[in-house]
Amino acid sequence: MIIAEELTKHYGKATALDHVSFTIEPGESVALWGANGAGKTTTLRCLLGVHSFEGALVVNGINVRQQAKAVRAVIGYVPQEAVFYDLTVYETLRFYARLKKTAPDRIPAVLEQVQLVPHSAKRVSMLSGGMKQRLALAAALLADPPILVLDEPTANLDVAAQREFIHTIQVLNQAGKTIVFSSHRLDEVIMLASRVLILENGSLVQTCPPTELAEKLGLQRWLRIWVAVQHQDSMLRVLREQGFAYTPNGRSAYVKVTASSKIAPLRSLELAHIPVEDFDLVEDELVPPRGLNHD
C-alpha cells in the first residue's frame, strides 16, 4: 500500500528526514513514534504530497512526486486539531463533500460511522473536543479512502474521548482501512498499531511490535488514577501502605506499574472502599514530572 525508499527532506541546512525507507501493507495499522522533531509529521506530510522531498514514495500504486493530487484522493487525513467554520455538523460535511467532489448521500453513512448522528444539527461551536475530532474523521471518510493518516489524533482529548476515538479507528482498521498515525501515547500505540516505526532525529532507527516499544525505549508505564477530592488523602495513604511508587498530581496520582501489574493499584483502592472516578495508562521516560514517592 505504501512504499518509501530513501525518503529525505531538508529545511535549509536542517535535515528533517534522512534516507528513511519502509513499507506498509494493505490493512496494516502502523504507528510513527518519536520525540518532537523526530520526523513524524514531516513523514505524514510527504505521504500527503504537500512537502517536496528526495527519494521515492508510492502510495496505493501512485507516485507521490508525480501525482500528489491523486494521492490525496486515496488518503483521509485527520490533523491533531481540526478547524471548522461555525456551521452545523451536517452543513460542515456538505461543505467538505463539495470540496472532495463526493456525493452528499455519503454523509449519513459517515455520521453513523463516527457516532455523530444525534448531533448532526448542532453547530460546531457546541461540540466537545472529542466530537470535533470525530467530525474531522467523518470529513476524512467522505470519499471512502483506503488509507487514513492521523497526526497525534487524540493529543487534545480527555480520557473518555480518547477511548471513543480509538475504538472508532479500531473498527475502521478491522473493516480493511490502512491506518498510519503518529503518537506519543504508549497505550494508544498498543491498542491501535500492528507495527511501530521509531524515528529519531529524522532517521528510522527501529521497527518493532507495539508490545515491545516500552522496553526498547526504556519507557516506564504509569497508571494515572483520579478520585474525588475527599478521597485524595486516603488514596495516597493506601498507595503508600501497599508499597506502590507514586506521585500526586492534583486529584490524580501517577502509579508506577508493569505490564503484568496494571490493575493492582485499582484493586488495592477497591479493597479500601475508595471509589475511582477514572484511570488511564500513560507513559513517560523514567519518572513523571514531579517527585516520586517510594514507601
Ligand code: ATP
Given for the second form:
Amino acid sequence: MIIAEELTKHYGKATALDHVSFTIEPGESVALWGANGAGKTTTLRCLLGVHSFEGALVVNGINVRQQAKAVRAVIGYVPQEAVFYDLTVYETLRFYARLKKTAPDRIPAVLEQVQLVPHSAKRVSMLSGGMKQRLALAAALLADPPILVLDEPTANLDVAAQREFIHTIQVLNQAGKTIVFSSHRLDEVIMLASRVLILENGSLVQTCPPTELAEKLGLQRWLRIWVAVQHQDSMLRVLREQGFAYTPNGRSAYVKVTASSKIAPLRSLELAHIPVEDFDLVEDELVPPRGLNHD
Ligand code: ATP
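Next, give the form predicted in complex with the named molecule, keeping in mind that what was shown is the form predicted on its own.
Shown next: the complete complex, the earlier chain at its head.
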C-alpha cells in the first residue's frame, strides 16, 4: 500500500529525514513513534505529497513525487487540531464535500461512522475537543479513501475522548482502512497499532510490534504483591532466590515481570507456601515505580 525507499528531507542544511525506508501493507495500522523533532510529521507530510523530498515514495500505486494531487485523493488526513469555520457539523461537511468534489450524499454515512449523527445541527463552537476531532475524521472520510493518515490526533484530548476516538479508528481499520498515525501516547500505540516504526533524529532506527515498545523504552510491568507482615521477609527471600528483580515497599513488593510471565512471582510464593493477601499489575510505569529505588 505504501512503499518508501531512502526517503530523505532537508530543510536548508538540516536533515529532517535521512534515508528512511519502509513498507506498509494494506489493512495495517502503523504508528510512527519518536521524540519531538524525530521526523514523524515530516514523514506524514511526504506521504501527503505536500513536501518535496528525495528518494522514492509510492502510495496505492501512485508515485507521490509525480502525482502529488492524485495521492491526496486516496488519503484521508486528520491533523492534530483541525480549525473550522463556525458552521454546523452538517454544513461543515457539506463545505468539505464541495471542496473535495465528493457527493454530499456521503455525509449521513460518515456522520454515522464517527458517531456525530445526534450532533449534526450543532455549531462547531459548541463541540467538545473530542467531537471536533471526530468531525475532522468525518471530513477525512468523505471521499472514502483507503488510507487514513493521522498526526497525533488525540494529543489535545482527555482520556475518555481519546479512548472514544481510538475506538472509532479501530473500527475503521477492521473495516479495511490502512492507518498511519504518529503518537506520543504509549497506551494508544498499544491499542491501535499493529506495528511501530521508531524514528530518531530523522532515521528509522527500529520496527517492532507495539507490545515490545514499552520494554524498548525502558518502561516496565510491575506486579505489586502484598503479604502479611510476618511473611514479608520470607517473600523477599523467595523473590531473591528465584532471581526476580524487586523493590520492597512497606508490606508490599514491586516485582519486575514480563508480558508473558506476569504471574511467575505468585507461583513461586505459592510453592513456598507464602500466602498472598493481594496483588496488582502496574503497567507501563517508568522504572522504578515513582518514588522507589530499584535494586
Ligand atoms: P513533533 O512531535 O514535535 O511534531 P516530529 O517528529 O513530527 O516532531 P518533524 O516536525 O517532522 O518532527 O521535524 C523533524 C525535524 O525537521 C526537526 O528538527 C524540525 O525542527 C525540522 N523541521 C520541521 N519542519 C521544518 C520547517 N518547516 N523548516 C525547518 N525545519 C523544520
